[in-house]
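In the block that follows, a single chain appears as C-alpha cells, in the form predicted on its own.
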Amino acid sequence: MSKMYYRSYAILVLAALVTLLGGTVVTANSPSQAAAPTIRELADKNHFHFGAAASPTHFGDPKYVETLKTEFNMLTPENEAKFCSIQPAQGQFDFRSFDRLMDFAQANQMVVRGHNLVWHQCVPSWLAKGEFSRDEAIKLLRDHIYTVVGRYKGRIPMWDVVNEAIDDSGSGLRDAPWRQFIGDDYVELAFKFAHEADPDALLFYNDYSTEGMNAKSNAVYAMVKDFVARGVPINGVGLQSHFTVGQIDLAGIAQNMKRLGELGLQVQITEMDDRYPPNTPDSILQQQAGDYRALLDTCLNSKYCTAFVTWGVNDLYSWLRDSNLGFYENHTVKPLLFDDEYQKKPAYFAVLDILARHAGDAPILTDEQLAAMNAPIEAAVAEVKLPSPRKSDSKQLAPDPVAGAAYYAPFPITITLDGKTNDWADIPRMTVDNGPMVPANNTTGMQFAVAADAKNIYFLAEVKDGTLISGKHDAATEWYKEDSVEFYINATGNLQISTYKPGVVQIAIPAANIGHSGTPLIAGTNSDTVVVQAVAVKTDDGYIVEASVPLVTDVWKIVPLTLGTVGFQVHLNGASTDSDRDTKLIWSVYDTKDESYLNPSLFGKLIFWKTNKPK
C-alpha cells in the first residue's frame, strides 16, 4: 500500500450516471459525454479515503442518506462525538446520536474518522465553570477519553484527539479550560490516554489556518516534532482547509505536507469547504471547482496525504449557512460538492476528474473545461472618477484625499512609531464616520493618514471614542468584537480581484495594544505574511494607533512612485459593552456591506505622491 495506511474498509459500489456539459463550463443538467463512476468508486479504486462530515439529524432527508452512502467511503461525525455532546453532565454519557451514525457507517461499509475528543469550543458548562485541581482534571480527561475511545475500539480506526489547541498567532497554546486546569501538557496527556484506550487507532492533531507555511503551522510543526522526538503517541496532522475561493496556497500546502510526512506522520484534509463573498456571480463556482481539483491533486500527489474530507454533504446543511456566525456572513454560500437539491456542482466533476486521472482512467473533463476552472473571477466594481490632484492648503505634503475612493500618501516622510502626531504635521487627514453599523447619537469616529519612506508604509489612526472596550476577547480571533482599527493593502497589481491572494492583507490592530508591551497584537487575514510594527496610546477622547509595514516582503514589492497605486481600505470597530461591537465604520465607498475582509475589489486606492519638502 503506497500511502502507509491500511484501507481494509475500501469496497466498490455500483457506478452511477453523471452528466457533463460539453464546452468550457461544467454543469449537471445536460446529456452525458459518457457514463461516469461515483466519487466513492474512484476513491476506492485509488485506495483512498474520500469522506464528508455527517449528522444523523439529516437522516430524515432521503437524498442526504443516498448521497452520503453512494458518494463517500468515509464519514466524520460533525458534532456527535464532541465532549459537550457526549458528556453534557459530569459522568453522564449520551451515545445515542453517535451510535446512530456508527450504525449507518457499518451498514454502508464506511470508515469513521473520529472527531474529536478535546476541543476548547465544546466544553460543557459543568467543566468550564467548575473548580478542579490538576489531578482531578487529569482524571476527568482520562475517564472521558477512555470511555469514548474504548467504546468504539476496533470500530473507529482514527481519531482527532485534540482540535485547535494552538493560538491563531502561533505563539503557543490557546488559553483553553483544559490548559487552565492541567497546564500545557494536557495535549500530550490526551494523546497518551487515547493510545492507551485503543493502541491500534491512528491519532491526529487537527487545526485550521495551518494548511500552508505560516506562523501557526510552524507552531503545529514544532509541537508534533517534539511529540515524535519524545515518543508521545501521534500518527498524523489534520489540515481543516476552510478556504475562500482563489486563496489556496498549493505550494505552501505541499511543502507543509512534506515536512510533516518526513516526521513519520500522515496528513489529511479534514474539513474542506470553499466559501466566497456575498453577491458573487455563480461563475465563481467554476473557480471553486478549480480549488477542489487542485487541492485534491496536491493531496494525491503526496505520499503522506491519506484522506480528503469535505465539511458537509451538500450546501443546504453547511455550517457556513449559520446566521449566527459573525465571521462568515454569506448565508447563501455554496461551499461544497452538491447544491441544496443535491445536484452535482462543477466542483463535483473536478473531484471526479482528478480521481479518474490518478486511477489511470480516462479524464472526465476536457482541457477546455479545466481552463474555465482556472480562469480568474474578477469583480466588476463601478469606479469613482478621481478629480485632478489638488491641495486645498499649500502646506500640505500631498493632494486632498478623495472621500471613500483615494488617499494620496506623501513620501519620503520620516515617521517614528511613538504614539505622537507631531511628525504627521501637514499630512492630510481623511475622516471616517460612516458605515454599516452606526448607533443612534454616535460620537465615535476616526481620522487617518498614510505616508511612506524608503523602507515602510506608515499608517496613523486618530480615534475618538468615549468608551473603550479592550482585552475582553481573544485578540487573535475576536478582535472585531471590541475597539480596534483595521487597514488593508492589495499590492498584487490587480485591484479588481475579488478573493484574497498572497499580496493582499488585512491588518487588525486592537485597542488592547494600549499599555501592551512586547510584540504588538496583530490579527487579520494574511497579516502573518508581513511584519507589522504598531503602537497604541490612550488619549483624552479616544486612542491613537501608529503602524508600519515594509515596502518589500515575501509577498510584495512596493516601489513608491508618484501616482503609483495599491488597493487600500480602512475600518474602525467600536464597542460600548463587553459583549460585541456596536459600531462599524468603513472608509471605502465600494464596501457598503462590510465585505472587505472577503473581497479586496471593494478597497479604495492608496496613491503615492513624492513631496519636495523633506521631513
Ligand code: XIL
Second form
Amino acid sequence: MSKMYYRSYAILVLAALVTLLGGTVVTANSPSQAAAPTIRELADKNHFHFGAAASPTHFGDPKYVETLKTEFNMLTPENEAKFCSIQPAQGQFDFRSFDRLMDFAQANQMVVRGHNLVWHQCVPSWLAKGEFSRDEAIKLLRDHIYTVVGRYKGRIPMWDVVNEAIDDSGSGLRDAPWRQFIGDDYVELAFKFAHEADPDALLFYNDYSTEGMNAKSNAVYAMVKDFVARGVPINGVGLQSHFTVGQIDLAGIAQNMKRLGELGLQVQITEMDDRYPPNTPDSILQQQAGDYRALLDTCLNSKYCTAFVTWGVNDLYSWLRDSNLGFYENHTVKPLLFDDEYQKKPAYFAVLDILARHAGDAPILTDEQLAAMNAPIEAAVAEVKLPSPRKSDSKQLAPDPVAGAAYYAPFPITITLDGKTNDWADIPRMTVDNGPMVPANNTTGMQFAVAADAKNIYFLAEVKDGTLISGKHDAATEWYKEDSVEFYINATGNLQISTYKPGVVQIAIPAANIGHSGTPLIAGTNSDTVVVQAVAVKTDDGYIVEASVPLVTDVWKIVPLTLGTVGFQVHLNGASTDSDRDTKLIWSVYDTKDESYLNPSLFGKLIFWKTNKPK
Ligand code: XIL
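Can I have the other form now, the form predicted together with the named molecule, not the form predicted on its own?
In what comes next, the whole complex appears, and the chain from above leads the way.
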C-alpha cells in the first residue's frame, strides 16, 4: 500500500470510527444509555478522586452545574481561592465566590482541592507594588494562610500551598514577589504556616512542565526531597499536565511518580488539558482520547497517584480559549472531556473505559475504538482546505496567509539583507506560536515573511526571545539546541514526497550569526546544495534574521508565477539555558512531532503572488 493511499485510508477509517463513537457502538457496548455509568460512579468505585477545575461564574448555566455534579467527585476552585481573589485589598478578605463554590461542593458531596495559597501570578497590586520588609512580608503571608486555611479547616482536605515557584530552566526559584520580600525560604514558610493552620490538610507543591523527567522536574524533586529530609511539612506534588496532543512522555511520568512516591509523597494530576494547533481537524480528538486514557492509566497504575483533575469541565469555558492568554492562540481548541454543548467527547469515553477496567467492570470501548485512539498523529491531520486568496488590508502586497498551511509571497520585491525591516513594509506577516515543545508560560514566538524578485527568494524572521542563547554549540551540527530559525523549501514539484531528495532543502540560520561577519553560519539537511545569504541582528526583545536563496541553483529552478507553489516550512528553536533547546515552534500544522527534517510531506505551501507595488 502506498503511503498516500494508506494515509487517506486511515483518515476514512478514523472518520468512520468517530461517527461510531458518537453514536451506536458506545451505547451498544454499554448496557443501555440510561444505565451507562458516569465518571463519578466509576471513580467512586475505584476509591479515586476524579475532579475538574470549577468556578461559580458558570453556575448560571444549568448544564454546567449538572455535568459538574454528576461526573466529578472532586473540584478545584479555578480562581476563587487565589490570593488576588481572596485579599484584593490589604487586610480585606472576600470569600463570597469561594464560599459559593464550597457550598456547592458540600451540597453535592464533592471533595475540594484547595488551589492555591502562593503563586507568582494573581498577586494583588497592593502586594506587588508594595514595599515590605522581610518580617512584614512574613506576617502578611502568615496572616493570609492562617485566615484562608483556617476558615475552611476540616472542609478542605488538601491544598496546593505553593504553585509554580521553580524557574522554567530548573536552575532554581523563579523571580516572584514573595521571594523578593522574604527570600528563598518563602516556599517552606508557606508550608509551615499552612500546616499550623490545619495540621490535617495534605499540603502540595504544584507545577507545570514537571510531569516527566527533565531539568525542571529534577529541580522540583530536589526541593521536595530536601523538605522531606528537613521535616518541612509537605505531603505531595501536583503535576499540572497542560499537555499538547501526542506529546505525553508516559514512561517519564511513571518514573517521576515513582521517585516522588518513594520520598513518601503523594502525586496528583492536577490540571489536565490537551491542546493542539489551530486548524487541526476534529479527528485529532481521537488521539486526545488516547492521551487522556494513557495518562489516567499511568496514574491509576502508580500506587502514589491519588487524584486526576481536568482544568475545566467543558471546552467552551477552558482557559485555553481565553484570548488574553497570549501564549496560545486557538479559540476553537477542545482540550477537555465535554465539548461546548456538554456532549461527551472521545476523551470522556476513554476515561470511562479505563476507570471501568480498573474497577474490574466490563470495558466500555472495543479494541477497534482503542486502536483509533492510538493511531499515529499524521493520520489525524488531514489537508487544510485553503480559502480563496483575499486581502484584509488593501495596502498589503499579497493575500492573507493561511495559518499553518499557506503563505502568499509577493513578487517582484527586492530585499536588502541588512537587518532592517523597512523594505518588508506591507508584506504579510505570519505568526508562529505553536509547536511540539512549548513551555507553558512561553514568551518566545516569531513572525515571518517571504518575498521574491527575479533572482532570489527572501525570508524574514522577527523573533521575540527574552534570553538569547547562541554560540554554545557547534553551529554546523548542534545549532538546533540553540536559538535558531529554519526555513524549508521543497522545489521538486511533488509536495507529497516523504523523504529528502535533491531540491528539498532545510535552511537553518542560528542566532550565532548575530555579530558574525564573513560567510554566514548555515546548517540543515541539503543546505550546502544551495547558496544561502543571511544576516542576523539583535533587537530590543529578540532578534531578526534576513536570508535569501537563489531561484536558480544546481538543484532547482523556481519561476515565480501567481499561484505557483513550492513546499514550505518554518521552525523556531528557542533555548533558555546553555544545555539544550526548550522551545520548538512549527508553522505548518502537518508537522506535529518535529519531523520536517525527515519528511517534506509535512510542509505547508509557499504560493507566489505578483504584485504591482507602487514605486
Ligand atoms: C488559570 C485560570 O484557569 C484562568 O482562568 C486565570 O485567568 C489564570 O489562571 N496553572 C495554574 C492555574 O496553576 O491556576 C492556572 O489557572 C492555569 C495554569
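The term rigid core refers to the most C-alpha atoms you can superpose between the two forms while keeping them within 1.5 Å. Just so it is clear, the structure is predicted and the values come from calculations on it, not from any experiment. Numbering follows the first chain given and starts at 1.
**Q** Cα of T414 displaced 2 Å or more between the two forms, core superposed?
**A** The answer is yes; the displacement is at least 2 Å.
**Q** Taking 2 Å as the cut-off, check whether the CA of R581 shifts that much or more between the two forms after a rigid core fit.
**A** After core superposition, the C-alpha of R581 moves 2 Å or more between the two forms.
**Q** Superpose the two forms on their rigid core, then report whether the C-alpha of D160 is displaced by 2 angstroms or more between the two forms.
**A** Stays below the 2 Å threshold, so no.
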